[in-house]
Each structure stands twice: as C-alpha cells, then as structure tokens.
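In structure tokens, one chain follows: the form predicted on its own.
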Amino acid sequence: MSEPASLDPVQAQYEAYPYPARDPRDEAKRLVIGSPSDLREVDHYLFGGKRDWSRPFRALVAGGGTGDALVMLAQHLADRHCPAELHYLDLSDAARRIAEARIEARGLGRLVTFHHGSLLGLAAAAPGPYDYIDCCGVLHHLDDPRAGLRVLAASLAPGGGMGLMVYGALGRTGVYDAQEMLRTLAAGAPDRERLTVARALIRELPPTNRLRRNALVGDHLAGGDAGLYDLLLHARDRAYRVPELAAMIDAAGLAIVAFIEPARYEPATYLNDRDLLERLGPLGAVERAAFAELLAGNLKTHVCYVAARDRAATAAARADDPAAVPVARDVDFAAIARGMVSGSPVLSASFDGLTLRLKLPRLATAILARIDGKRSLGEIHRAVAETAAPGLAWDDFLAEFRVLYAAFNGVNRMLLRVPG
C-alpha cells in the first residue's frame, strides 16, 4: 500500500502504517500508559500538585497518532469526573480513524474532539488556549522541529505546560546507519519493496553491526511492518542529545521542570567516586543530565515536562511541604516495606538492559508502610515518631523523605498531591 506522491512522506507513511500499531478491541482488555500526560505526572510536575480537577481542563494532543496518549488522558480525566475539553490533531487520516476508535471503544467521545492537519496550523486547525500540550514523538519528525515547538508554546494558556518526547541519539545507536543502507539500496522503491528489503539487510547483518548489537530497539523485529517502517524506512527522522533538546525548549521561551525518569538524568545515581561527584558539583541541571546521558549510553527516547521559564522552577510538587500527600505510580508501597530486608536498604529498577541500585534511608520501611495515597506528609511524620522513631523531629524525617523521595521519585513510581 503507498499513498500518491503529491502527499507529504511523513504524511504518506502514516496513512499506509499507522504507528503503533493498536486493535481498538484491545481497549476492553487494558489502557496503555505511559509517559508523559499520565494526569499524575501531570499534577505533580506542571500543577504543584495542586491542580482541582473539578475544575475545566482544556488539553490537546497534538502529532496524536493512533491514540495512547490521548486514550490515557482521557480515561483519567473520565475517571476523576473532570469537565475536560480534549483536542486531537493529526496529518494521517488512518491514524485517526484508529483513535477515534479506541475512544468510541471506551465511550469517551463527548471529551475529544478530532482534527485533522499540521501541527504548523495548530492555530487555525484547533486554536488554544490549552492547560496542557501532549507532543509525543512528533517533534522531531518535523522539517523544523524549532518552529513546531515555538507554536506549540504559543498555543498554552497561562500555568500551563506540555509533555514531550524527542528520540536519544546515544540509545539508538545503529539505528540511523541502517537508514542510511537502505536509502542505497532502495530509495525510490514500493514500499512493499523497501520493507522486503529491509528485511533482508536485518537478516544479514554482521554481529558487529551497530545496530544489531543493540538491544535497545526492537520495533524492526516485533513492530509489524508500521514499526519496521517508523524506526527504519523513516522519511524524517531525527535524535537529540540532551543539551541540543535544552537549547530548542530554551528558544521557545519553555524551560524543563523534569525529565523522566529524574534518576536516568542524575550522574549520582551511576557514580560513586566522591572525587568525580565533587567535580560535577558546579554542574547546572541541564548539564547534569548531559553528563548523566553520556555515562549511561542507553537513553533511547527523552521524555521531558516543561513550562514557561518563568515559572519552570517552581511548577512541580515540593517534597518538603507537610500538606504533601505521597502517591504511588503503579506499586503497592506497603507490600514493597514488608518484602524489605533490613540493614541497608536499596532500589533495584532496570531501564533498557541496566539495573540501579538507589540507597534508602534508615526509616525506608517505616515510611513506606505509611503512605497510603491519603496521609500527608506531616501525618506520615507524626504516625513514625509515635511508634517507630520515638521522638523523631520534623526536618529529621524530612531528611529521611528526601533520600526516600529521590529514589521512588527518580524511578517514577512517587509523586505528590496536595489537596485542596
């Protein structure tokens, strides 16, 4: 199947794959989540944590695809009973049909409305204000990524922010020098063709191809032919390192509240020579995580919350505040305290083929087994220093938090909530 030449080749290939591959009768069995714009991050790193969902919530999701993010969004704002207006937009009219398909699956089709067209056009084809932009691997499908995003950030209402994600240059090593075979061997041809081809060259290459010896992608092998198509046989495809992400949130007048997950970005967390932790010391945070992506060599996409520079550093949920209510992304807390073994307790998660092991603080257990999604940080606090840390002082269990906070937070499995 290919679409007429006189269609953009992005546009075309959207319309002959459309990526990722999704079966709207899926939607009965499981919601996909993922990050960013699930609508706890969403609070927690844009809206303090603080945001009163019985509010009005305008959203768009802009580049929407075949519907995850705008699924996701959706589903949560039904699930918490808000007033929400959500937009779509898209260039593939088979991408859409398929969202528009999940939604309907769900009966969610009073939230959205869909669109079709650039997001270059955003502001005659779903003008904003918007609270919150999702833009999810479409940034750097652009002929000018730097102009996309000006648009976008033009289109927030003030408060507001966006979700993104860009591909990682250093975690898709191998992927581009395959591109660049099958231009040769290929450009111009079918498409049935090109992936016929690309089939073959997959099949042929040398253990010491770059990108067979990396494990971190897959779509070319359990993709279909929309995810062989999207990683391989890309009309525009482009990665970027962290500081070149930096620079393009920068002229866009945005600034990066986090990156996630925070402790992938964070050199401590692979390091634990104190001579080279003191020489990173002066580092900003945007340097930090340069350094941190050097080191780790496996961030294959970035994910990133932003706001206006005004207000980037003080847009995310403070750890610090008593009102603060910790909540769990997707883990039981309680039980993870009760398999704890005591001593010095640590973190184990892997991110694609590498395992951390984050320290914890001495109250680990005792925190954990507290934090319900309910009690506050102050009545967490006071729960502990009446039974398993007599006496304990307010900063000395926030002490204990913060090392606490930093490891589940860095993995995205903890994030705050301030009740109104």
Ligand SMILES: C[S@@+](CC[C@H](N)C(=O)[O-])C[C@H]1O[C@@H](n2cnc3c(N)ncnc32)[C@H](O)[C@@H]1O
Given for the second form:
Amino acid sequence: MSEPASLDPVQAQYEAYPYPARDPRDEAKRLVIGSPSDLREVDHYLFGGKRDWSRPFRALVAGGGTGDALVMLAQHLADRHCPAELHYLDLSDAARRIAEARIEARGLGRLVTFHHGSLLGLAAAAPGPYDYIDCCGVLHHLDDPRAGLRVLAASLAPGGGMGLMVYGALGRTGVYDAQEMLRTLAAGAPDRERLTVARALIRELPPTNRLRRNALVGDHLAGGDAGLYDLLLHARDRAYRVPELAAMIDAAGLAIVAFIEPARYEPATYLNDRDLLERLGPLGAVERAAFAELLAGNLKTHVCYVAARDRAATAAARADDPAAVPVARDVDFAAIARGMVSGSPVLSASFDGLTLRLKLPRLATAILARIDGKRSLGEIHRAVAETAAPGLAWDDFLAEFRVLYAAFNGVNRMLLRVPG
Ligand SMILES: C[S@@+](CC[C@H](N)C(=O)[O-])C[C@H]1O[C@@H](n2cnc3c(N)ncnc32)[C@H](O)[C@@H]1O
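What about the form predicted together with the named molecule, after the form predicted on its own?
Expanding to the full complex; the earlier chain stays at the top.
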C-alpha cells in the first residue's frame, strides 16, 4: 500500500490553524478592511485614481487564507457595481472553507472562483492575466519567495499592479529568538504539546528577553492557538528589511509605487535637524525608506503597492491635478476641520507605539472643510479663494495642499480619485 503523500509543513499548519481566525457570522456585523487591497488605495496607487469600475476587473488573491482581502475586495467591487471576476487561491482547504462561508454570508458568490493549490502553480491552477493581485502575508512563508513573486508578476496584465505584505524584520525583534528556542525545546512534538511548551516558555521569559521587551507583537498573548502558532511555531517564515524587499521586487521586474503608510517610510517624519535632513537629500525613495525603517524600528510588516518597473513612477494619482478629488479613507475631514484649533496645526497619528506629529499648512481648516469626496482640487481652490483666502493663486493653493496631502496621505487617510 502506498503511504499518503505528507503535506508541506506550511500547508499542514494552515490546515490545522487557518489564519487569521475568522467567524463567518461576523460578516453580518462588520467588514474587515485593511491594506493592501482597499479598492480606494488600489485605484489611487495603481490606476492613477482613474479606474473606470464599470469596466470588467479581474483580480487574484494569492494565498487568500480565511478571506480578509477577498471579502473586502468583493464587497468594494460589488458596491461599485463592477463586473468583477475574483480568483482566490490557497494551499489550505480549511482556510478556503472559511473564506467561502464569508463570501456566501455576504451573497457575493457570483464574483468569486475558489482554487486550491500553490501560487507556484498559478499558471495552471488559475491562469492570468490579472489587473490586480493581492499577496498579503504569504511570500515570506515560501521556500523561495523570489520565485513566488516572479510567478505572480508573470500573471499581471499590462497596466496592472499588486498589493504585497511581508513581515518587517525590525518590528519582529525577538520573534525569531523565541522560534529558535521552541525548536530546541519541542521540534517534532505534536502540535498540542508545542503550544503548551510555547505558553510555558512565554510565562518564563526574563524581562530582558527581546520578545518580552517587544511590545509591538502580541499574537502569542492574545491571538489564541492560531495566533501563537503563527507567530512562534511557524513552519517557515522570514522577515525583510526594506532593501531586501526592494531587491526581490526588482528581481521580478517590478518596482515599488508606495509603501503604506507613506509617512512611516519618510525620514523627515521623524527628524527635525536640518543638517541631518540635508545629508539625506541625495537618497532615492528606497534608500529613504530603508533609513526610516532603521530610525523608527517599529515596522513589523511592510505593505506596498508595486507595478511593472517602467510604469511604477507614473502609476499613482497626482496631488497637483486640478481634476483630482480628495477622498477620505475612514475619516471625516469636515469634522476634523471643526475640531482644529487655530495656530500652527499638526496632525497626530499613532502607529505601533509611536505618535507621529505631522505639520499641517496655514489653510488646513479651510481646505479640509471643503473636502467632501465630490469636489475636485480645482473646485476646492476656487471655494477657498472666494472665502477664506481671497485671491489665492492656484500655485499658492497647491503649495498649501501639498503639505496637507503629505500629512493625511502619509497616514493613509487621504487618497485621490480622478472622475472620468
Ligand atoms: C498568514 S496567512 C495570510 C492569509 C491572507 N492573505 C490574509 O492576509 O489574511 C498565509 C496564507 O498563505 C497560504 N499559503 C502559504 N504558502 C502558499 C503557497 N505557496 N501558495 C498558496 N497559498 C499559500 C497559507 O495556506 C495561508 O492561508
């Protein structure tokens, strides 16, 4: 008799512990949104804010897991009445069943085709081309992540793009120390025993231990069995610094359009010293992002949008286009404007243990009060020039708007849409 083929350890893990843990009944209560793959971001960063959603849109969620990005994409596309075709691919049947139930709970089954298998076999399992590919939290679990990204890149339609997430090395300080100790303590033991051993080790970590000192990761404490397993007992995972991630993206013929949140990847967000900033002046975007990563030390994931190398520089919407409409991403700009105190306003936003204070321009209140998701920059300029700042020239308005945009787009709260 032949033995059943043993599962790849990563596949076996996600059969036993689909991640993240989700209950399809919760679809009645809330939509999980996040980055990448919020459709407002996809439009802004990959389609210049100009995507006509009445046209067909074909997307792949590679390593779709329990369905967060799939459900969000399907709901956002359905809300826009887009004739979309979504493909989900994952190694794990258990994860897929949860994703299927979530899609079913929302009545969005007509949009989605589910596939089982490795993204390395994409060309046969779910052939492209795709206008958009989501690959969130997956590449870092592959034996050869570069090969995986090349496979995905080969399935992109011309003019398409991807949203990626991989682990960040610095924010995960201590995770790999604990993984190594747990291999020493319980490699090869049954899962229940490994979870018990992991919990015992966590209880005994001395205060100086790097995982214990790292308040940024908490899945081993609050994420249940699946969270603990995914963080500390993972069959295979690695983490990236910005330069390694950029090199992998480059090797696939792609380039980074933007990191999310952009301000966290900009040294000037953290530094005031003019001399230091001037010394960084000659650096390119990836080098600046790499510097910001070292400086902040708290990036535990890297989310980015990528496109073919020859179009990455022009893929995103432009903040100097009079036809562009500023769009709020889950904030109410009018309410922010009402709550702003006069003087020199700043925008405060906290991420992973650090509060950023971003400069806002003199006319912040006047501009924010007029952003309603419908008015274009040209119209907002005219309204501001008629009331708050009589005679304000377009270039002067733009100088003010750029500062406002750098802050709110920087924390991923403002995107642009250019209506057709
Ligand atoms: C951490 S989960 C992330 C799931 C989902 N993308 C999300 O962000 O919620 C990783 C998923 O990738 C899947 N996976 C790992 N390696 C894969 C491969 N080679 N091909 C397809 N899926 C894979 C796993 O089965 C698992 O469901």
